[in-house]
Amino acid sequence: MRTNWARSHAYRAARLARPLALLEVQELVAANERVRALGSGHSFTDLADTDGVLVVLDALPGHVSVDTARATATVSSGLLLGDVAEALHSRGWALPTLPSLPHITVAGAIATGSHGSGDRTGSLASLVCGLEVIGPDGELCSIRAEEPDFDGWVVSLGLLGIVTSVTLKVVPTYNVRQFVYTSLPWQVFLNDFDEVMASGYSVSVFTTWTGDAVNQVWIKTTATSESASLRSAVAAHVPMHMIPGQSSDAVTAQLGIEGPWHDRLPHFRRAFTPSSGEELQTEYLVPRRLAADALAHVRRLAPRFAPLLQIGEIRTVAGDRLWLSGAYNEDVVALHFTWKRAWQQVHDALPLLEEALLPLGARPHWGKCFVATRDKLEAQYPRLADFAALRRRSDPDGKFANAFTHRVLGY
C-alpha cells in the first residue's frame, strides 16, 4: 500500500481503486461499507485514509470547461491544480488565488480549506459555486450555491461524499511579478504589519521565529496591486529558496520577472519536489485582529521548538462563510510551520503551540499536523453542530467517516 507524499502515513485501506469511468466510481461507493477519496496524498496524516476502499480519481476523463457569461469554470475534481491553471490560462482565464503547491488536486485543496496569501484573497474553497458529489447510495447529486446548506458542503473533509467535479469563479488571466527581500527587522515587521502584508497582491513572510529579523519576505504583485517596496529590508539579487540549503531551481521565478499568474502565485514549480520533501507541516489560522498576540506567543515559544523547525511562514487570508473553513466569518493570519520529519517529537511540541494559540481562536489546517480534538475546536467553529447534522443527513451510516474524523470530530 502506498504512503502519502511526506511518507508520514502509510495508507491502511483494504483496497486501492483507480476507476476509469464515473459509473465505476458510483458502483464502488454503493457496493462498499467504507469509502474515501484520495487526492495527491499531500495531507500529512490519516485524513484521507479508510479501512475500506480508497478511491483515486486521476484516471477518470479530465475536463475543464469555462462558462464565459457567468465567469465560472467547471473542472474534474481529480485534476491537479497546476493542470487546471494551465488549461484556464490558455483560454484567457485565471483563478484569483492558488496554494503554494500546484501539485495537489482540486478536490483535496477545497475539502481542507487550502489557501494562498493576500489581504483581499480568500482560500480556493471560497471560489466554489457548485459541486457534483456521489452520495453513499452511489447516486450523483448537484449541490449549488443557492442551497441553504451549501456553505457546509464545500470544506467537508470528504465526509459528505466523493466530489467528482467543482465549479469555480474565475477572472480574466493576469501576470504576476515576484520579489524577495531579506533581513527585515522583527520590530519593523511587527510595527508595520498591515503595511508589509499589503505590499503586494500576495505576501508571504518566512521566518525561523528566532533572531532579530525575519528571514525572507516574498511579494507577488500584479498590474493593479501595490508596487513591491519594503523599507528596512534588503532586496535579493539572486533567486532564493525559503528553506536554507535547498536549491532555488524548485521555486517560481523571482527578481521581478513577469510571468503568468499560475507560474508565480505558487511558491514551487510543477517539475520539482516542493518544499524540502522530507518534512511534516502544521498551520494555525488566527483571527487577524489578534495577530500581534499570536506572533508574540510563537516567538516566545520558538526556542523550545526551533530544533525541529525547517522554516515558518506567515500569510493572510480573507474571511468567508464556509462552515469548516479556517477563515470562517473573519479575516485571518495563517501561521505555518515546516518541520523536520520527526513525527513523535513534532507531536510532542504541538500542545505548546495549541495551548497558546487555541485560546486566541486559532483553527488548525485540516490537512496538516495538529492534536486538538472536538472539545477544543467547538468554540472555533460555531457551525460545527450544523455540519454534524448535515453529515448525519447526507451519510447516516458513516460510509465516508474514518479514524481521523472519529478521533478529531467524534464521528
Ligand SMILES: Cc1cc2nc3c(=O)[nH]c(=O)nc-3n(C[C@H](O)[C@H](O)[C@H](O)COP(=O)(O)OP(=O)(O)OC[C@H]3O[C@@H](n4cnc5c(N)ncnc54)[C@H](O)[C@@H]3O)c2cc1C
Given for the second form:
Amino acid sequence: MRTNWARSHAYRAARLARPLALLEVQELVAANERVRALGSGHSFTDLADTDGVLVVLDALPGHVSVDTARATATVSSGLLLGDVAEALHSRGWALPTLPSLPHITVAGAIATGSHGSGDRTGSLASLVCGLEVIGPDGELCSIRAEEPDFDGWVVSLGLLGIVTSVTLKVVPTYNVRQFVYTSLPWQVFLNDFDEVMASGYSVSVFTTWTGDAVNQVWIKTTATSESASLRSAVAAHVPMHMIPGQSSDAVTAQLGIEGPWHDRLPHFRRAFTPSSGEELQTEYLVPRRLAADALAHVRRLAPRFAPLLQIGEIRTVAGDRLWLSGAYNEDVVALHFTWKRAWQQVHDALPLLEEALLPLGARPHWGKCFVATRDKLEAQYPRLADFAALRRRSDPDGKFANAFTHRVLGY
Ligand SMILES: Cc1cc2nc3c(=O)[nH]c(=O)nc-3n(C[C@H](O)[C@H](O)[C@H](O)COP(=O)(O)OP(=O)(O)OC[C@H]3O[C@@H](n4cnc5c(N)ncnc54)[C@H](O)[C@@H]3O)c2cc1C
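Having seen the form predicted on its own, I'd like the form predicted together with this ligand now, please.
Following is the full complex, with the preceding chain placed first.
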C-alpha cells in the first residue's frame, strides 16, 4: 500500500496512474468521476488523496524553458524543485526563494503555498504568473495572470484541476553563504526580532520553545552582501543539523562556504533524504505585526507540547495577493513545529496552539497537520467564499474534491 513520505497516511485511491503523455492525463480526467493529482507525497495528511484515480505526473516528459526577455521560466509541474533549480542555474537563472526541501514537486509546493524564509521574499506560489490546467472535462486551459480570478487559481489545494505546467518569475542566478549561530538568548531575540530576521537574505530560527536561548539561527546571505553577524549569539564552527543529535550530512553547506542558491536556500541537500520520515509537521502563518504576541503564546504553551516536539522553526514570508495563501495580504511570521510521529498526541495538542494562535489571524499550512475547519478558517481567509465560487464554476461536480476538502472546507 502506498503511503505519504511520513507514513502518516495510506492513500485510499482506487487506482494510481502514471501516464506517459499529456493526452493520457486528459483522457483519465475526462473518463473518471473522481481524480486528483499526487505530487511527491510530502504532505502530512490525506490532502492529496482521492477515492478515484490518483494521477502522478513524474513519467511525463519534463521541460524547463526560460523566456529571457520576460525573465520567466515555464516548467513541467511534476518536476522536483531541485531538478528545476539545477536546470535554471545551468542557464544562468534562479528562483528568489525555495522551501527547505528540494525533493518536492513544483505543483505540490505551489498548491499548498509552500515557502522558504525572507523578509522580502514571498512563497513559491507568489512567483507564479501562468498555469496550464486540465479541467474536469479533460480540456487543457491556460490561466494567465491578467485574468480576474488568477489569484484564486494558484494556491488551489488541487481542487481546480490537474496543473501540468507553471510559469514562474525568475532572477539572474546568484550565490549564497550560510552561517549558523547558537545560543541566542530569547530575550535578545524578542527585543531585536526585526533585526535578527533581517540579518540575512533568508533567516530561520530553530527552537524547542523552552529554555533561555533559541537553539540555532541559520542565516543565508547573498554572496555579495556582508558576512552575517549576530550579537549575543555564538558562531558555529562545525556544520549542524537543526534537530539535536541528527547527522549534518543531510544539510546544505554551512560555515560561510559560498555556493549556488539552490544548494544553500533549502536546508536539506538534494542528494540526501533529510530524515527517516519519523515526523509530523505543523505550521501557522501569523500576521507579522502580531509576532510578539504569537511567540509569547507559543512559549507559554511549550511545557504542554515539549515532549512531542523534535524542533520548532521561525521564518518570515512577504505578503502576496493569492486568495488561499498563508501570506494573503500581509507579511507573516511562520511558526513551524516538527513533531515526533505520534499522530494522536499531536492531534490532541493542536487545539491548544490553535486556540491561542487563530484569534491572532494565524493560517495553518495546508500541507501540514492542523485541526481547524471552515468555521474557524473563514475569518482567516477573506477570499475563502470567492475561492468556493471559483471551485463551483470550474469543477461543478466536485471531481477534484476529496475527504480532506469535505472535512476542512465543506466541499
Ligand atoms: C521534510 C519536509 C520539509 C518541508 N519543508 C517545507 C518548507 O520549508 N516550507 C513549506 O512551506 N513546506 C514545507 N514542507 C511541506 C511541503 O512543502 C508540502 O507538503 C508540499 O505540498 C509537498 O509537495 P508534494 O509534491 O509532496 O505535494 P503532495 O503532498 O503530493 O500534494 C500536495 C497537494 O498538491 C496537490 N497537487 C500536487 N500535484 C498537483 C498537480 N499537478 N496539480 C494540481 N494539484 C497538485 C495535491 O493534490 C495536494 O492537494 C515540507 C515537508 C516535508 C516532508
